[in-house]
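A single chain, nothing else alongside it, follows as structure tokens in the form predicted alone.
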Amino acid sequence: MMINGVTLDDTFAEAFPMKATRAIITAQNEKWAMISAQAMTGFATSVIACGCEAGIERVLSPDETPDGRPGVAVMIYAMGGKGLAKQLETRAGQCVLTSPTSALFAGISGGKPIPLGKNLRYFGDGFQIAKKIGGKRYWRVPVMDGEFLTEATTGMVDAVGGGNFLVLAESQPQALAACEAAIDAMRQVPNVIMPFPGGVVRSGSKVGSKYKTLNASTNDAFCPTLKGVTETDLSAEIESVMEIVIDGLTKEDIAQAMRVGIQAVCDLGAAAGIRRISAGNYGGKLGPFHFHLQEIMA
């Protein structure tokens, strides 16, 4: 299949199961509701190395967040609900407390109940007072700065990790080009975040290593400096690839990302180097949820 000049490999993208959860942090204005979300979602490209996968969702109007104030939309993936609720009450202590002015709620009120703030209460030494709306229960803890306010807990659900799409062009600048199209395009799907910096990673793995203690390393197939002296799969004009993975709560919700992302790509074509798309899979050894690229965007 071709787009605009652009070839779609007949490949697919390899995903897998996880467990999901959504907060939404608000904050006086958005300026300190989104220097609380980026906290909170450090250090969270990949569950490899980082426990969990996180990353912005979008921001809130105050007519969307609880409170009535301005507020951002933060996911967190794990492979497990004990890590899930482990990464995500460490990083509301260390992230969203700590923040000034802030204040956390849950993002999915289905799905199985995880501790949000109900334990970081006790940060209060007793003087923390519960309050209980709507059959929600709430909790008050003071602060230096007056109080932090945070619902008990949030739903954790099934989710899906690994969607991926590869763009390889003529050039390092026109591939980080296209990825930025891509990813504006897919910040409008809902329920989906690219967990990776600024969505997109230049350092594609593949399974295994030369080295023993490394369970993942560089695709050399996919390395424009390795051409000679690997087996590659790349023609001779293309000079970088870059790769954006997608985390979503369904495997809809991945596919609409690919969808929006893979065209935004696609429009600005071969004419502006972009030679290929392509996906990263390792024979469907790895996961049950397989995004064919072409019937994507058939």
The other form holds:
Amino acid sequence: MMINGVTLDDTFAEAFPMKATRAIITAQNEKWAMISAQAMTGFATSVIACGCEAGIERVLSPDETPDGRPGVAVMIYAMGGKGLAKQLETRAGQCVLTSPTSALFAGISGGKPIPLGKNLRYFGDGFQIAKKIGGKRYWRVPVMDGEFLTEATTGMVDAVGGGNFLVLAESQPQALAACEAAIDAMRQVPNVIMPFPGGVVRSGSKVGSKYKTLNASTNDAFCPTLKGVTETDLSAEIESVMEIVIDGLTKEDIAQAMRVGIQAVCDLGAAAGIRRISAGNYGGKLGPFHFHLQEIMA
Amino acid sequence: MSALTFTLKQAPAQRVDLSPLVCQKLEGLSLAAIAAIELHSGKAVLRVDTLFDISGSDAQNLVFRSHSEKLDCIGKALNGGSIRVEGNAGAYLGLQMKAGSITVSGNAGLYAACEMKNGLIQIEGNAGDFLGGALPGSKQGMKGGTVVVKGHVGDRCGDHLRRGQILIEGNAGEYCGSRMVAGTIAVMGSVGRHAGYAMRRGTLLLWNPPHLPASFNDCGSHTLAFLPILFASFKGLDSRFADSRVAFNRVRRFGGDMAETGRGEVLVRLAQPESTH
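Next, report the structure of the form predicted together with its partner chain; the form predicted alone has already been given.
Time for the whole complex; same chain goes first.
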């Protein structure tokens, strides 16, 4: 399959079940809501070593937030519910509670309730105040800039992590430009995050390593500098490969994000140095969710 | 189906306990069976049909047409459905109510919403003393739900209030929020002396400066983030509290009662935003 001179490999991305939650951070202005959100979603590119994958879903206008202030929706994904709850609480406590003028609210009303500010309230040392408003429990925690307002719980739901596609280009700048275009388009899709830096990962991995202590190592088949010394998956003109990884609440959300992302890359086309789109998988043996590139773009 | 309607024939000589006439107890009963229900009035026992003309059939929607203030315990332990009182209600309106709604077009007597657990009570006129309070000897008053009073309320409003919100468009009497354990009382009018007396936790939200006991300490002026959320939750009410123009988030905070645990608060609206220093 070819779109605008870009070849879509007959392959699929392989994704896994995860647990996910969403939180809404508000602040005096968008600048400080974003600072808090960036802190909360920092060091959360991959569950391999970060404990979770997190990202900013989108900016919220004041009429979309519970307290009528500018806000940011963040999503956190983890392999299990216990780990997700721990990551959420730690990050909320260290990154949002500490952030000037911030408030923190649930972003998912259904699912299984997990603590958001339920335990952070103890920071109030007995001066914290509970308010049950409209069936929801809030905590008002006195802090040095006034009060930290937080909802007690947010919802945890089943989700999908690890959707992906690879952009194969004639040069590094062209690969990056295509990925930037894809990320710009994919950020308009709700219910998904692209957890890597700027949404793009340049160090895609394969399972296993020659070193026994490592369970993942560089994906040498897609490393352009190794074309002559390993079993490569790259043709001679490919000089750079970059990957976009997607976590989403549902399989359909990820498919939609992949669709708009791949389309944005293909819109640049061969004229912009884009030669192929591929995807990462493990032979279909590990993850139950398969996203076939050609089916998605059909 | 039309609402099951009880029209008072004539004002009773003694107070009458209407607690058997709630939606969950009348469901499935014929008019004849309802007419035969016995009501206590002092030492006397009265059949329902000696007091009321009965019409309609929908037991989930009750209407009491009353020109007497002696009809007590309307909606006691109500567990769903709606009750509309056209006229005045006696004492203990919505006593220990669990769910549903009660509206009163006139006034309500003592102990309205007493130990209420959930639901909505709306009183178009005035309410008596101990609104949302606790029965004598009980340590916890209203535990949930919402009470809206468009007129004035008597003394000891929210005495021992545990949870829920009492919204008063008019004035409140003395000892408003006395011995509060938690919850919220909002008063648009004035409040009498000794507001918040012996309150442990909870919020008194006032539009006008009160006369507070000496055991409340000034905590200064603040912009509180929970207030917009609180006011937004009022939007569905048939009340001035639903009007976004009455909302505010800038308050003067008084902590107390320091003679108790001191974890309660009285928040007094600040009309104009203050400049920060």
